[in-house]
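Have a look below at one chain only, the form predicted alone, in structure tokens format.
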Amino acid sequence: MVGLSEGEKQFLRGGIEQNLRADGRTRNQFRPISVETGVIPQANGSARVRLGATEVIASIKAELGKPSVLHPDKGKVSIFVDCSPTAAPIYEGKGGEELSMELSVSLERCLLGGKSGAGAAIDLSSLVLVEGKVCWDLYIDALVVSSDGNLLDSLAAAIKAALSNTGLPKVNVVLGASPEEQPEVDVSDEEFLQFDTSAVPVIVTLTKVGKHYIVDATSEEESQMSSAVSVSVNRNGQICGLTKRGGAGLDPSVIHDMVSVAKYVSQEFISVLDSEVAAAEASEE
């Protein structure tokens, strides 16, 4: 928890009221973002994202598996978040475990449509090689290295960048003589297919401080929030998921306005993120 004096709280709230935050940004501005890809050689894809002083790493591991009985036409994606105790003292012990679980669940809701996979922003059907028989299982592991607010948006950006960096080995499938037989698979060591991230959204969190809501809140700003709404939006401006935290209730008209702002802000954020990812991948070559 960030400890602020009464004067610091008034200064912070007054700046947001005047649309000039403590670090010079307006209410709807993100901090500078930087991206590195391929930071974990053993993974199928990985990325490091820095958003201001917040730093996170995401890695993708792909393994062949079998689709679930309930969703034979879909692959599987699991998201696990770990908050390093070095990122903030509050992450030591139970506090870090609870936040890790909260972030993992929020990311699944916004990117995968929850546990069921219904309405997933990541196309799970593209991960199926043989319906009901063979699919890709993607394990997404994310680590919070340094925390200065807005972890959810940073993690989603890192996951999108890591997926863009992901190459899935080409697989040749030989079907069995009968439908009951498990197909034989030959996984290439040389040919890889790039994961399509065109529909993968970003997350924009609107944090309510006083009468106003702000984008990309710092830890100090989050310490003064009453509630926050996180909206996942793709490049077509479509809403893929939404989650809320904080005890204070919000009027439906306020949520509608927050979603509209998130849709507007997301398009510039996607553009900047795409440019950073392209630059990072070019530097790898």
Contents of the next structure:
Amino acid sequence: MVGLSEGEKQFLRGGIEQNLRADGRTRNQFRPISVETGVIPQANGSARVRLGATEVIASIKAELGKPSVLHPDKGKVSIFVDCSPTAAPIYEGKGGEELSMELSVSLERCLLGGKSGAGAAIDLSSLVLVEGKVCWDLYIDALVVSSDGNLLDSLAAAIKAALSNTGLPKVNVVLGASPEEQPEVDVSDEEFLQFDTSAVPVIVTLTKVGKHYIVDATSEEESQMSSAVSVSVNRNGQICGLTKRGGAGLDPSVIHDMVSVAKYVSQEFISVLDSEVAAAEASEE
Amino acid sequence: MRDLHLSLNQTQRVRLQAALDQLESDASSTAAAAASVTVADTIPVNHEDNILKGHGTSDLDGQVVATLCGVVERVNKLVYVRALRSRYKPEVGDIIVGRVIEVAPKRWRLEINFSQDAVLMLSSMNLPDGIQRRRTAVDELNMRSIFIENDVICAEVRGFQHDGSLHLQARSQKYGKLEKGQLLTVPPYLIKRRKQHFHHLEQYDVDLILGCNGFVWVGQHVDTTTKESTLLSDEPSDKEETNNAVPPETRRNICRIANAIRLLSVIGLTLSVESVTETVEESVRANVEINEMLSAEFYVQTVEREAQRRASLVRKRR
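Since we've got the form predicted alone here, give me the form predicted in complex with the partner chain too.
Once more the chain from above appears, this time first in line as the rest of the complex follows.
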């Protein structure tokens, strides 16, 4: 990341205080978002999301597997993020590992709920085919191609778009004669079941610079942040996850205010994202 | 600046394609003499004359073949290919905007969007007290009080060093540290060399510096005649922040001009004071919000306006 001079930093901070950022946005505006679905034909579902100069690609692959012994009635979902060195030279080799881990964990927390599966955005019981024996394993992989701030929001949007693009093949299960036998599965090539993504939340990150918080910070604005709160909100306005980053401490009333601002901003973002995804799916056909 | 990926709806796509087609047809009708070549095209040349093969050409089986994509230029006996898009090619006297990356003994090293870093010697820079004197060891130790890492500086190319890197000078009052604004990066070939690179847009109270290396500075106007006095006084930095905050109206103008530059660089039009001010005035006339200047609708409108302008120029010429 290129450094900023003192004059530029002051200009940036002054702009945030006066509610006019460097590209003309107010504090609560997102950059224009562009969505393409079906970019990876071999995957069950995929999407590429561009938020300004930030670009991420998410792909979803589904494989048949055995559910875990602790939760025989739930499928499995795992999320993995990779920061490509094309995004920034520091991500080369092991440099991007820490950021990738942090992003993967935040996304898992927001989308998969608690350890028992409570509060998950993706209904894991819908992934089970035969209880205790056969279930779908979803592998969600995301790649950060270009980074200009606000990676978490764009990753969540890409995963949401990829999920709506996902088609799980219809499976005919033939139960074996005895309960211990492994059932036979016949994976159909023709029929597909679409995912219902109306319950999948989006993440809105609020970056605190000075006394104000901004939505969708560019990497220059992020370099000036004191702390950031990422809130995951679904369409009903319910909070599905919360992450706080940054060294500065925050007063509880400030966090309360940030959460309500995130809720308000997320409703418009969800509708914009849904319309973009619908347009992308329509143009893909 | 990366390309804008705009979601154009069907009508916008149709309009954009029509405007681009019109621009292309205008270009081909006026540029009949310009021979554009791609790599491995043979350049038509009269073999009886002793032709000097210049940059971008190569001899292949007795034929002169282009090694670049560009336009063939002929000057007396010299034939060369001028590339349309290339890295910044510095010349002596160019106005440059750069960022300090290192404070070295008796010099500053600047990053200027070139293959090598440029060097600004301490002796090529005015001292804060303005006196012309020999630089002493104390001056060398106080270099940090003039420029520090990451500062944005405006300077002029003085010459080339033996290894090809640039030597800069910033002796005039109009050169020096740039504050209270933003730095934009555009492809260097969009900025042509003109007589003036410093523009003071009076109606907006904004300074616009089009650096030949592709760095463009848009900031609040600084009166260069009073610049020296501010360097002498020792104001503490937070007092400066509250006193010298950019007023909201100027900030709006700065953001509008910056967005106009971003838009023009994405379309690929040459950046000049006239094109930038025209785009800004058009956006104000059309009541476009500042952040909407980068949207699909204004993008298509700007391309259409450029097509109309060139068509009317062609008609006037006939």
